[in-house]
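Starting off, we have a lone chain in the form predicted on its own, written out as structure tokens.
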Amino acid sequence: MTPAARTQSLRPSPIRALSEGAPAGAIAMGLGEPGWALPEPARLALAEHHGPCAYGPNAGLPELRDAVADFHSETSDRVMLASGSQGALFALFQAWLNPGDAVLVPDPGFLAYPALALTASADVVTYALASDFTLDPEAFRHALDHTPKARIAVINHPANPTGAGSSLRALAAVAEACEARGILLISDEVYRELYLGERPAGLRDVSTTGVVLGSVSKAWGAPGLRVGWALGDPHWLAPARLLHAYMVTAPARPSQLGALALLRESSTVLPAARAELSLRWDVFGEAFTAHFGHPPEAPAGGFYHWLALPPTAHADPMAFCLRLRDEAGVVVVPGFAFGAAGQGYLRLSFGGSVADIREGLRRLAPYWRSA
């Protein structure tokens, strides 16, 4: 398949398609967005911003840099800022791969992990999850082992779609096995900082190799700043950093300015995210319980929750989510559109309102109970 036909093979993401034909009144427990207020530091920064409205360098702002550089206690030529996480990533596939490599990806996992390796003209392998979702270091190598034009492998903890995490042993297990290959290891952490109980385990409390993927979209509160980071050996950032320089020459002053003034402010801004993530959870979990009949299991973290479709509903998912939204009024992803392993689930993200939290799960609860 040539390059422009592989672009063309891609199509919105059910994601999308779900929540533009909602009807009027519909619960969004769909996408990923705190439903908290953005952070009173970046507010304050954006509105404190006067004169002229420059480009900045292209490797973006110093001071953000050395700002990502002390929270991850990283140096800052192992920095790349981005326009989001997902443009660090796409800029790395972009620099690391050519057509016919391959590129491993969890399934379920994110789904824009094989749309960019789509755009690299890459193939997309994937490999399987434990059963409880966490990664399996054991599958992960079986399928590196069988991939020999595996170039990038994409490890995402906590995960979306699921909320599972990773266990030490496991990292480390997936970050020897690609060192001793020669594969770059992207290790997608954008949730890391917003949990409920411990911090999950991260790529970099076991090993210096690999990429690891930041950004103040989550834990921040600030999607809509779009300003991201990739930490890593310079080797691997410097050709990705400048093809990112030519996408978006850098990214957006303003933004950039917000994300510093959230960073510097972690000591606060970051444990009243977890504050407004654990009310969210209680109600989650109390109105669930109540409609559910029984309580649902905490994730690593982040803010969804992977939901068991009823038997009626696995035959045709979409149609069952179609419904769910237009006669419901909730508008959910299902678990297929993070691959061919969640077919019989589907995705509640409990980050909105509290309201919206609890009759979303009421208007949902009936349609379990008639299976």
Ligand SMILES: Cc1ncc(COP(=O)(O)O)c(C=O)c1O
Contents of the next structure:
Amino acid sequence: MTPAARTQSLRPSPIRALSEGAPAGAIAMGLGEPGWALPEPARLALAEHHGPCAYGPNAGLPELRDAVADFHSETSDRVMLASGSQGALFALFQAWLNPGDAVLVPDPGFLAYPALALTASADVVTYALASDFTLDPEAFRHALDHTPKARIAVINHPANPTGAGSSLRALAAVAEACEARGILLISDEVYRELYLGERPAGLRDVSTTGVVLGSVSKAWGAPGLRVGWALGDPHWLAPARLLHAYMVTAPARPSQLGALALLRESSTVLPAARAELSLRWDVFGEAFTAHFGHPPEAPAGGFYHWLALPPTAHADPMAFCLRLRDEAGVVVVPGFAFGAAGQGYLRLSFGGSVADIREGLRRLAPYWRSA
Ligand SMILES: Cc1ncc(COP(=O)(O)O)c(C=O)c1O
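How about the form predicted together with the ligand, since we already have the form predicted on its own?
Now the full complex is given, and it begins with the chain already shown.
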């Protein structure tokens, strides 16, 4: 298959496809974004922007790079700014993958990973997670040992779509395995600051290797700014930064100013975001328990609930999710969109309004009771 043909085989994400066909009045529990207002520091920074709106340096505004570096206790040369963490991921894949290389991704996992590997003409190899969907170093190593062409491995914790985290032990083992093989480990930690209880473990707690992804899209409440970053050794970042510069020149300047204001106010913005998450989780938990008869498992971070399908839905999960959308009026995401291991599940987002969470669960529950 030629690279062009591979790219032509890309399809719109099922998340978008389901959302876009939704009937009027449907409740959105599909898209993964914070439903609370853009925090004030970013609103003010956007409103205060006067004068020319120049391109600025390709590598992004130095003040923003410094602010990201400060937040993560890194040096600025170990920060790559990008148009969303997904922009960084795209550039890293394009920079480091040759056609025929393999990328290791979790199953279930964020659906951009295999799609972006495809655009780099790489093969996708999935690795299994533990039964509670946390990172399982033995399963990871098994996949690595059986993939001689592996060049990049991606881990994600807290995870989309399951909300599961990772232990320090698992992160250390995975980092060591990748380092021993000269493989670029990308640790996607975009949900790390959005947690309910304890702050989840991060790769940098145990290792200086690999690249860590972060973003203002989740905990800083600003997905529409499209500002994210990659942190790591300049050796890994330099070619990706160049590629990103040719692709978009630089992240949008007003967005960078908004992101800078958010980063500088992290000590108030992040606790407020966690309070928003906690409020929604309490409502979700109460309504879920009332309608489904048992409490839901709390995520390590993020705003996803990974819900097992009723047995009758297993034969055709897409048809079931379309019924939920068109009859019940609730948009969800079928688990198979995240990989074969997601076949028996669907993903619910509780990032939206409290009223939508209550009403959404009320509408969904009868489809489990009657199954
Ligand atoms: C696990 C994960 N990584 C990365 C992204 C992309 O985020 P960004 O808005 O920073 O591009 C998302 C967005 O939903 C995500 O769920």
